[in-house]
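In C-alpha cells, the next block holds one chain alone, the form predicted alone.
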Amino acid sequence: MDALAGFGQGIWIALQPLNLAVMVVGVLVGVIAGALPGISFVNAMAIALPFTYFMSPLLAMLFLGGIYVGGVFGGSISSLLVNIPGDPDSLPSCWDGYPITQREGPERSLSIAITASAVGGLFSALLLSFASPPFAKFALSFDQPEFFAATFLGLVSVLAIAKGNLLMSLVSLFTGIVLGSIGTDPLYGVSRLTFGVPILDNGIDFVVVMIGIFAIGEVLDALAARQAAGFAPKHKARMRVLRPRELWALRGSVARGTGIGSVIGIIPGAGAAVGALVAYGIERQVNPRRREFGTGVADGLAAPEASKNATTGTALIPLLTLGIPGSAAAAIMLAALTLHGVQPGPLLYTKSPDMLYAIFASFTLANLFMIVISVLVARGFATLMRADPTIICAFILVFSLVGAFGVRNNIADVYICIAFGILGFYMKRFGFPTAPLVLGVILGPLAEGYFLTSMANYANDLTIFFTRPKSGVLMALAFGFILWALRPELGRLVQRLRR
C-alpha cells in the first residue's frame, strides 16, 4: 500500500466515533497521570494495561498511545506551575519555564511548551508514517556501544546547567551516580553499597529520588521560608497555543529540539529524558542568550518541549517495524499487541496494513487533540494552585509519598523519599543544585549497563566507543560539549599561565 494512501484510509479509520472516543479519552488520561506528581504516565499505562484484553488490538494501540503522548506533555504542567517535575523528562522544563511562570504568569510558559511539544510531536508522527523503514534500518544498527555514547553524552548535558558553579554541579552529579548504583550489581548480581541496610538491596529508584527532591524538598523550602504561597501563580491562567508569529521567532529551537528528539527517540533505552536533556544543553551552547538560560528564557523552554514529544513517535519504529521496544512505554504496547495475538515486524505492513496505519494516524490526531486536551487540564490546575498554600502543601506532600509508594508498592520508597526529601532542603539551602544529582541517579545505571555490556560483548576494549563511526560521533560531540562548556575556564587558566 502506498504510504500516503495508507495515511488516509488511517486517518478515516482512527476518525470512527468509537476509535476516536478511546484515543481521546487515553489522551486525558495520560495528562492529567502525567500533571500528577509521582504518577507518571508510564505507570498509567502499566495500570491500563489489563484492561486492553478487552478490546480489540487497534483500540488497544490508540488506548495506549493516547497515554504515551498526552502523558509525555503532562508533566510539564506541575513542572511549570509548581517547579515539581511529573516525569524525569520534564526536569529541563523546570530550568527556563518555573521562572518565566513567576515573571510573566503561566499562560505564557505554558503557551510555550504546548505549542512546542505539540509542533514536535506532530513532526514526530509524521515521520512514523512516512520514514518508518529507512528510520529503522537506522536504529537497528545501534549496539550497546552506540547506546553508553548516548547516555554519555546525555551525562554531560549537567554542563550546560551548571550555571557558573561548575565544581559544586559536578559533585552533584557524581553523588548521584554513586546514589544510582546502590542495590544489585547488573553484571555479577550481588550487593553493593547496602551497608547492611535491608531497605537498600532493591536499589533506589530514580522516581523517588525526583519526588523526594523536587516534590518534599520544595515543599519543604517553601514552608521553612514562611512562602508557600509561592506555589499559587499570581496570574489568571488563560492558556493557548502560540500565535505564528511568536512561533516564529522560536523557530530556532523548536526546530533544533524537534530534530535532536526525532533521532534520540529511535534510539533504544535513550527516551524522552534524555532527548530533552540533550536538547537543552545543545539550545543553551548555542542560542545567542545563552548566558541568560536558567533565569526564564522562552528557547530554553522551547528546545526540551519539543525534543521530548518528538520521541514518542519515533520511539514506535523500531517497535513497529522491527518488534524492538525502544522506551518502556513501547514495552508496554509491545506487550498489549502480544497479548492479542499480534506480532510487530515487517509482516505488520503486509498482514495488517490497515490497523497499522490507523495506528500511525491516531499519533497525528492524539498530538492534535493533546492541545485542546492539555490547555484543559492546565487551567483546572492552575484553578487548585489558587487554594491556600497549607492546602497546596498537604496536597503535594500526599500525593507524593502515595506516588513513592506506588513506584514499587514498597513501603521503604516512603522512608527513602523522605529522607531524599529532606536532602534535598538541605542542597537548596546550601547552594547545591539538586537536578545534577536526579540526572546522576537517572542516566548514571544506565550508562554502567551500557559500558559493562560494551566490555563483555567487545573483549573490554575500549576503543569500540570511539571506533564504531556512530558511537565515535556521538562521543566526540560529548567531548567537544565539555570543552565548548569550559571554554570560559580554559582560558582563564591560559592566561594564568602566560603570566
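Here the rigid core means the biggest group of C-alpha atoms that line up within 1.5 Å when the two forms are laid on top of each other. Positions refer to the first chain, counted from 1. Please read these numbers as outputs of a predicted model, since none were measured by experiment. Compared with the form predicted in complex with its partner chain:
- With the core held fixed between these two forms, residue 56 has its Cα displaced by under 2 Å.
- Once both forms are fitted on their core, the CA shift for residue 77 between these two forms remains under 2 Å.
- Core-superposed comparison between these two forms: CA of residue 211 displaced by 2 Å or more.
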Second form
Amino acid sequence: MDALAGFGQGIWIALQPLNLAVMVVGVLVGVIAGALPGISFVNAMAIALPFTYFMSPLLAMLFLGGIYVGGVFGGSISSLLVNIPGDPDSLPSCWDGYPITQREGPERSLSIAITASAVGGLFSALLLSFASPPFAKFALSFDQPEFFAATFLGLVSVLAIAKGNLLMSLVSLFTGIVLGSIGTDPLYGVSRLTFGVPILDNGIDFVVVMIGIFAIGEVLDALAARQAAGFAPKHKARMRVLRPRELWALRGSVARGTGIGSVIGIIPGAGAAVGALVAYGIERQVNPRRREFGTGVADGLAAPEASKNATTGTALIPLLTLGIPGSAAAAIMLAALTLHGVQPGPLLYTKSPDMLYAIFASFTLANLFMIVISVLVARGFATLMRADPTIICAFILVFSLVGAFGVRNNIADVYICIAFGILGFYMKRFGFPTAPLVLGVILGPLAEGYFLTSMANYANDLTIFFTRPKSGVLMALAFGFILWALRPELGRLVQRLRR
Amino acid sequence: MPAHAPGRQFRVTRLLRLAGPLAVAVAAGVFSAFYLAPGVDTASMTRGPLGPVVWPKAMLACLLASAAVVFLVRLWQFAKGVPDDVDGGKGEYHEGRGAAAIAVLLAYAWALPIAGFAFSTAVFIAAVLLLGGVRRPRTVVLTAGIGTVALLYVFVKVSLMPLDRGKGAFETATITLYRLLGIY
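Mind sharing the form predicted in complex with its partner chain? What's above is the form predicted alone.
The complete assembly is shown below, putting the previous chain first.
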C-alpha cells in the first residue's frame, strides 16, 4: 500500500466514532495520570492493560497509544504549576519552566510546553507513518542471526543509558533474562527452573511481570513513602497554543528538541526521559542565552518538551518493524498486541496494513487532541491534586490484580503478580532499576529462540553473527553501546593508570 | 546523638543492601547447580555444543558474577565507611507501613478464593484506606462499598470475567449480592 494512501485510509479509520472516543479517553487518562506526581504514564499503561482484553487489537493500541502520548506531556503540568515533575521525563521542564511560571504566570509556561510538545509529537508520528514501512521492507530480508543481533542490541542498549547504575542494571537485566527462561525451552521441550510447578511450564507471562513491577510495586512504594508536605498550585492554570510569531521565536530550540527526540526514540532502551535530558543538555551548550539557563529561558523549556514527545512515535518503529520493544511503554504495547494474537514484525506490514496505518494516524491525531485535553486538565488541576492518593492506590491495586487474573483466568497469576510487585517495591527501595528486568523477561526468550535456531540452521557456527553483513553491523552497534556504557568506568581506570 | 549520626534503621538498610546482592548471587549458583532441569539427562539430547540448559546456565552465571561484583563493591564501601545513596537514614520510607501494605496484599490474595472477590475486595479497600491514614468511618465504608459495587459491574457484568465467588457461605452470599445488583 502506498504510504500516503495508507495514511489517508488510517485517518479515516481512526476518525470512526468508537475509535476516536477510545483514543480521546486514552489521551485524557494519560494526561491526568501524567499530571499526578507518583503515577507515571508507564504505570497508567500497565494499569490500563487489563481493560484492553475486551477490545480489538486496534482499539487496544489506540487506547494505550493515547495514554502514552497524553502521559508523556501530562507530567509537565505538575512540573510547571507546582515544581514537582509528574514523571521523570518532566524533570528538565522544572528547571526553566517553573521560573517562567513564577515570573510570567502559568499561561506562558504551559503554552510553550504544550505547543513544543505537540510539534515534537506530530513530527514523530509522521516519521513513524512514513519511515517505518521502508524500514519494515528492509527488515523482511532478516534471517535468524539478524533477529538475534537486533534483540542483542535491544538488550545491551538498556545498559548504555544506565548512567552510574551499570552494575545494578546488569543484575536487573540478568534477573529478567533468567526469569524469562523459566518454562519449557523453545527447541528441546525440556522444563527448566519450574520446581515441579505445572503452571510454570508455560513460563512467566511478561504481562503479569509488568503489572506487578510497574503498578503494584509503585503503589506499595507510594504507600510506604512518608507523606509529602501538602502542596497546591498557587496559580490559576490556563494555556493556549502559541501564536505563529511566538513559535517562530522558539524555532531553533523546538527543531533541535524534535530532531534529538526523534532519533533517541528509535534507540531501544532510551525513551522520553533520556530524550528530554539530552535535549536540555544540548540546548544548554548551543543556545545563545545558555548562560541564563535555569532562570526561566523559554528555549530551555521548549527543547526538552519537544524532545520528549518526539520520542513517542519513533519509539514504536523497532517494536512494529522488528517486534522488539525498546522501552517499557513499547513493551506494554507489545503485550497488548500479543494478548490479541498479533505478532509485531515486518510481516505485519503486509498482513494488516489497515490496522498499522490506523495506529500511525491515531498517533498523529492524539497529539492534536492532547492540546485540547491538556487545557481542560490544567484548569482542573487544583481539584485533581485534592484527591486522596490512598483511594487511588487502593483501586489501582484491585485493577492490577484483576488484570493479572484476566491474563489466563488463573489465580496463580495473581500470586505471581504480587510476588513481582513486592520484588519491584524492594528493587526501587534499594536502587535497582526495574525497566531492565522487564525488558530482560521480554527480550530474553526472544534472544534465546533466535540464538538456538541460528545455531541449528548454521551448523553451530558462532561467527555467523559477525560474518553476515547486517547482523555484523547490528553486533558492532551493540558492542559500541557496551563501550559507551563502560566509558565512565574506563575513563576512571585510565586516569588512575596515568597517576 | 548528633543530628547526622546513622540511626538503627540506617544501619539495617545498609546491611540489607549488602545482603540483597549476596542472596541473589548465592541463589543463582544454587539454581544453576541443582534446579535447572532436575532428573532430565540434558547432555544426551544436546546437539553440538548447545543444549536445553546452556542459555539459562549462561545467564545464571552472568547474574552470579554481576551480583557478586555489586556485593563486593558495597562491602568495600561498607568497610571504608564510604557514604552511599542509602535512603533509610533520611526517613523517606515508613518501614512499618510498607510491611503492613505487603501483609494486606498477601491477605487479600489468600482470601480471594475463600471469601470471593466481592467481600474480600470490600475489606481490602477499607484496609488500604485505613493503612493510608483515612480515618473517617463514613469515607472508608462508602468508598469500599460503592467502589466494590462499581468494580463488580465493570468486571462481572460488563467484562464477564469469571471472578471467584468464594466457598460455602461466602459463595451463597456472593450470588445473593449479584442477584440484588442484577448482575447474575
